[in-house]
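Single chain ahead, by itself, as structure tokens, in the form predicted on its own.
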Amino acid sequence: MDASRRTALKALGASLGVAGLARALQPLVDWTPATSMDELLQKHYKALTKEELAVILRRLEDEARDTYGVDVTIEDVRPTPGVEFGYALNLSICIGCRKCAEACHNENNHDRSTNNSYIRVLEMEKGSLDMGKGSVDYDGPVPAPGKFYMPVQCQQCRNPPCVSVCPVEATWQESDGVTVVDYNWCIGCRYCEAACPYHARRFNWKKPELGASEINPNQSYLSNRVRPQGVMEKCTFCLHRTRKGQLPACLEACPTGARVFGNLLDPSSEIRWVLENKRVFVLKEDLGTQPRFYYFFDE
């Protein structure tokens, strides 16, 4: 049903354009069918009542059990007031091992056949910050002489270009700074992917392939539940973990301690210490995206 919904909306978008598609979809927001069309025309996440969302979560859990043969728990984990997440990465001690990308792959229930991850690790020439010359396909022992390594993922921008181009408002920024996607509302137009200057969005070209033993059963509606075919997805700073006081999976997997995560609004947090005591920089600062993901070198 979901695939049919997105296929029809894609065709409509192609003929009407972005503005026309948004206007044409407006009546669907207020239509509440009482039949099996519920799934096809499910309300936007923001319009769901607590009771309606509970029904959807149980349906998704049943679908996961029927499809993958495993019991999962899908929660709706909301932001905590007074929290704005930030991330920092020490490029002086990142060794390019890609353990962060592997942890992201496993934590977020990515398709196993494509080895997808929200993190790309670039092997860079020392003395240069030209991302266009970085290699993601490096082999051999790491760290290599004359190289440094720059992991790149969603920058959780304060001014996210991916949000403004979405014709159906399927992606938005939450109060803790995390930009999320309502996978059931996304029509897969890929405008957000084109708008992101960090190559941080992924498109599900096919139904994800996962074995029962490979599935992380601890899931959240807006983060790591198994995404359907034909929708966009992205890093959410592991909100199913971090909004519960845990750390992102990529940080826990880092063997060198290169990653720092925390609450930007807490003056005693480690992330604030880094911002106040290190010479940090953000990627593509000239674009005005204002990332919450920072990089620094030890001096």
The other form holds:
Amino acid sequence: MDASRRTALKALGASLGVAGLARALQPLVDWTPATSMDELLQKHYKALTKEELAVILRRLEDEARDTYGVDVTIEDVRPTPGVEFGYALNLSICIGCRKCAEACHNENNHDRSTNNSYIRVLEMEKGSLDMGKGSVDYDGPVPAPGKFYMPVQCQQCRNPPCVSVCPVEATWQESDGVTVVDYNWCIGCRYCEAACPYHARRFNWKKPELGASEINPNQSYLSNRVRPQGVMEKCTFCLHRTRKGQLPACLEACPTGARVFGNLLDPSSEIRWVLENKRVFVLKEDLGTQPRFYYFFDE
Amino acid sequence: MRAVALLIALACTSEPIPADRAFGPAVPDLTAGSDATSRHAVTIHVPEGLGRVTFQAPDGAVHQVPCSTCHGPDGLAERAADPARPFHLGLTPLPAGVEPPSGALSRRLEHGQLQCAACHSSGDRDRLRLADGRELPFEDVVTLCAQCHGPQYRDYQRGSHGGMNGYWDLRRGPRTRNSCVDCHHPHAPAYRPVMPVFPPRDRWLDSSTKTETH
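What's the form predicted in complex with its partner chain like, now that we've got the form predicted on its own?
Entire complex below, previous chain first.
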């Protein structure tokens, strides 16, 4: 009786073990060309040599062509020494048209089905800064009476909580102040999304839906290349543009000129003039995140 | 009297606006620096149709007619634009989707108490007139606006008012800036309400449900 019970338990344990092992190996069984061995064995961005990275960029370009049927260029644009980006937004002249969010949507190859964007425009009651009461799905002619509009995106904190919580160091702050994600190193745990007090990070719940004609082919590894499913993404101040000296897409789209972008280390820059001459504040200053994104009023 | 006006006009036109006044000091300020010579230009966009009235003839054809076609020093000079005339409907913008009203009131200038001659030269309808009497071409309209709108002009010079395109780093590329009248119609400068583009859509909720609020 005992022996047979022991045998039965052994058999049960063994079958559970086999089932567990099978489950654990499922990704290998389900292996498809979409997840190449090269990708699985790819090193962290910071550990890559120039030559290794070049191979990866070509592989990603090939994958983009196979997946989305479009020829793209994926670059690795590095920070410029002596440049630290800052962004300021004039709440007095923002009208809430969401053109910045639309430009971000197009520039950064966001999923079309969700209207995703790194920018949320909050419609707020005049006289209040309670972001919890802001509305993001307002409609009708803007600016509406009694409202003001506050676009919120990544604040590129000097003390970014999203970076400290990442268990695998897949996200970090670069020398020009932009916090980036190695999409191929991210494990998708979403700790950073939870840690961000500005709700600035997005998770790719599914593979982005993009038509070939909708894809922006000018891409970079750390910014706007089409992200894989299951990883985090965030605003990079359009580093594929701004590290080449260009203005970010959201600024160019702003019809009123509410957005000011530039080099915080250049005393003659427009951003420095705003910081020195306007009434400037940062969001949730008490948290100590020290954003590089500033808001200001005209008078 | 007319001769005097003509003389004044001639005197004004013979005194060109210095180059550094044309757009104000905006451009030099933005490009100033130790290596200013290697900086790219900041160009101020000039919208088309300045100094012209867009007019749709009864046959449907669209014409752009300079003010000086009818308003010269010799005739109609001081006569305000008759708002009831369909010809002048193009003088002020209509909100999107609004049909031109038949009533005259809605077609008035909506720019403070200004009348035509406050900004337009009486002698040469194809030129603008500064408060000190000097004339300048329509392309230099920013200088004209700056006379009254100092804080806006200061912010514009410093890059915190008015849309732009191109490069933040002028050492690496040029920039294009909107002029005042790209966004503010000179005859009705208040910024008109616009319809916002698409909101974010939460994929977990029905499209009719409210999306997240923070």
